[in-house]
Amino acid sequence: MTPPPERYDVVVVGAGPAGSTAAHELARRGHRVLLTEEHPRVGFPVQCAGLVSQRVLELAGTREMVLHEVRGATVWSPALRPLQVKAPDTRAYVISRSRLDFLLAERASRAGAEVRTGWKFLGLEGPVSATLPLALRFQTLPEGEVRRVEARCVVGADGVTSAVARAFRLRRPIEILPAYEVEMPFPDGDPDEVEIYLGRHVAPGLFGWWIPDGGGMARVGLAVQAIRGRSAREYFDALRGQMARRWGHPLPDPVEILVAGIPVGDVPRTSGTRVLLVGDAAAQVKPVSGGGIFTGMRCAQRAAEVLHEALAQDDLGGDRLAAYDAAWRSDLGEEFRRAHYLRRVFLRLGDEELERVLQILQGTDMVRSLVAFGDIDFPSIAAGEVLRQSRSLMSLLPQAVAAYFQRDRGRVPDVGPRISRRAT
């Protein structure tokens, strides 16, 4: 005789920052939650360079994942003409993604949820329906037995190639970056900053990155448009041999590989009828950076406020659940407009454009600017007070930038209790 299914509140897809951050916030107000992970362990494999904020830190409530700090970056023009941001005090954290997400995965079992791993998401079972619970099918690795569970409503944080997406028909017409970044020995440069690496040649796209990790080790890698024909491996030999002009002797081998997708673009739903999705699934990602953890994470809050309210009502209908959709956007919605209208112009310029630019930013107030308004989680306010101060910069660039000023963007948004500031 086949058991019963076993039931749950919410089954959350996907043990990455932004799922985990959900069954955590969800399980704490005593809802049933079941956290699931395609692959055995928690945080492998790797899935991001691993630089953030320090939003990040408040959000996980700990410091345990921090391997270093840095202060600034050194931005590499496709010619090697350096352009250097670098603040008095602690701009970014270095950390162990692997420890993160079993940090946040470990702290949501501690609030109630059950974490189960090698547990693939395979689909539903029927149609969704407002007054019914969901049929979710999912299969356990590798044995390969396909179990079934019942669930009041689903969080799709299952990433780029999102399942729970497909399975509830929630379109996302995103463009996927690919991006391949090896960690290798590299004792050499300066471990107080990054190194950021532009040109058409190397990175089209996006761009390439050195990380010092404070431990003798680095993160090289890179994120590039799809281009057909050329794959992002190919792009990073080339990468690795501007590299090595700027060291002056060829990069080490690396020790470990790490190959990725970064979703960039606006999702037009993130909700529907018993299911929201989160994180990289949501395309909820920096587009001028690429990096979404602390973005992830400060929407899988929203997403488990809403639904908690949800399920006390007992109106899980997609009406109701895209008040979800409303707060994340109030949230990043603009800062995310005015990221997509950066990259489109910066998609646009060639590699002698990006020259010009980085030239007229060595002005003294243009750098003086960037390092006081420089956020990583919010580099539109950098930007739009650099254009603010630099006529060249505006008649330089191939779009009107008027638009780029339509609201005012004198305040970060109020979404971290640490940084929050106005411009001067």
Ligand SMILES: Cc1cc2nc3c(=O)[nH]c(=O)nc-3n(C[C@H](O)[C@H](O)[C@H](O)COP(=O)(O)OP(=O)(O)OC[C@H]3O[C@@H](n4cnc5c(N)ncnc54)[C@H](O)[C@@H]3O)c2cc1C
The other form holds:
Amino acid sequence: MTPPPERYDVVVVGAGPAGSTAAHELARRGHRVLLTEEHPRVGFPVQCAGLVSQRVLELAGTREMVLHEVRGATVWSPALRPLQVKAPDTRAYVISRSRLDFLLAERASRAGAEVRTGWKFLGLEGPVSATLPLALRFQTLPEGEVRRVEARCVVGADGVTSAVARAFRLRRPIEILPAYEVEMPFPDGDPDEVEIYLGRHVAPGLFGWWIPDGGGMARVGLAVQAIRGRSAREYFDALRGQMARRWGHPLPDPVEILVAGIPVGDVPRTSGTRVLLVGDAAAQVKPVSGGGIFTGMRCAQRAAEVLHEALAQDDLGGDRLAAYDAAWRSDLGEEFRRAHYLRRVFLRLGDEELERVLQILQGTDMVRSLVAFGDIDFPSIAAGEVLRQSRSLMSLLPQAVAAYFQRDRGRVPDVGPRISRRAT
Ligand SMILES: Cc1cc2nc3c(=O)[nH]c(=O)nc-3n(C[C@H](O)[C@H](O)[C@H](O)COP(=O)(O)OP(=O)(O)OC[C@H]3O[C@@H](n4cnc5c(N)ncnc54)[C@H](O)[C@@H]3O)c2cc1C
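Next up, can you give the form predicted in complex with the ligand of this protein, since the form predicted on its own came first?
Let's see the whole complex now, leading with the same chain.
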């Protein structure tokens, strides 16, 4: 006789930063939570460059995963002209991403969530209804056994390819940027800063990066627009060439390689009857940098707040859970809107225009503003400040965007500690 299915208040699918944060927040409020991860070990394989702001350390409640601190960046133009933006204080942290994921899942478990690895969400059994609990189907790996679980609701934190979004038919008209990153021994370079490589021939649609981990290794990678006929790996070879010219020697052989995708775009609905999407599953990713750890964790907190009340009222219908869409958009919607604007402008710039933009930014006051307002979680604020200061920069932009930034000052919403704003 098959045993009756286990019952939970919430099943969270995916033990990345967003899923483990949601599981922790719900478990500590007393709900019965199951957190499932398809891989045998939380945090592996790593699919991230691991550069985060102070806010991530605050949200995680620990600095244990920090490997190194950086104070700024050098941006290399397509013709390899440098623009250095360096602050007197720490602006970002290089972390062990696998350690972060482990610590967050462990915190969720300590709060009472049940964590199961090797549990892959397959789909739903039966219809979704506001009156009946959900029947969820999982496959245990590597055994391949199918298990059934009942839940009052589900949080889809299962990343860019979200099976939960598919199961609940939450349409996701997003762009997925293919990314390719390697880790290599790299003792040269300024350990206080990261490097960014721009150029259509190097990384169309985003940029290349070099991130020192402070221990003699560097994470080198890029993400690009998915352009037919050329893979991220092929662009990576061009980036290697660009970096070899910049460093004056060929790059060492990699010790780790990762291939992944970064979702960019606006998902119109991140909730439905008995379901919420968080993190990459909801494309809660910063459009100009592709970073999604802070945004995913912050939105997961919002998801837990809304679910906590909805569970207490036993109202898990689509209308009630739409409060989550409103909640996370009130934190981050404005920044995402501005950043999508900026990204669209960036996509229109050819290499010559990029050279001009960086040349204009070389002006001392511009760099000073970038340092003073630079905040990796809210890049549109620094962008707005420099745009307002420079007529020549404005003249490069479509009129609507220029007018928009001239009119409105961005603001950092109350989402955690403020980033220091001292200029050099
Ligand atoms: C190359 C690269 C570099 C990046 N660098 C940075 C950076 O420096 N800083 C930054 O902030 N962001 C960075 N990002 C983005 C960041 O990695 C993501 O935004 C972040 O991981 C999103 O967290 P998440 O919890 O939503 O999803 P994920 O971290 O993707 O976690 C989803 C989890 O769900 C699991 N899962 C998937 N399907 C199922 C299923 N069916 N059943 C059960 N489990 C499932 C996965 O195994 C995974 O563990 C980078 C991304 C890439 C690709």
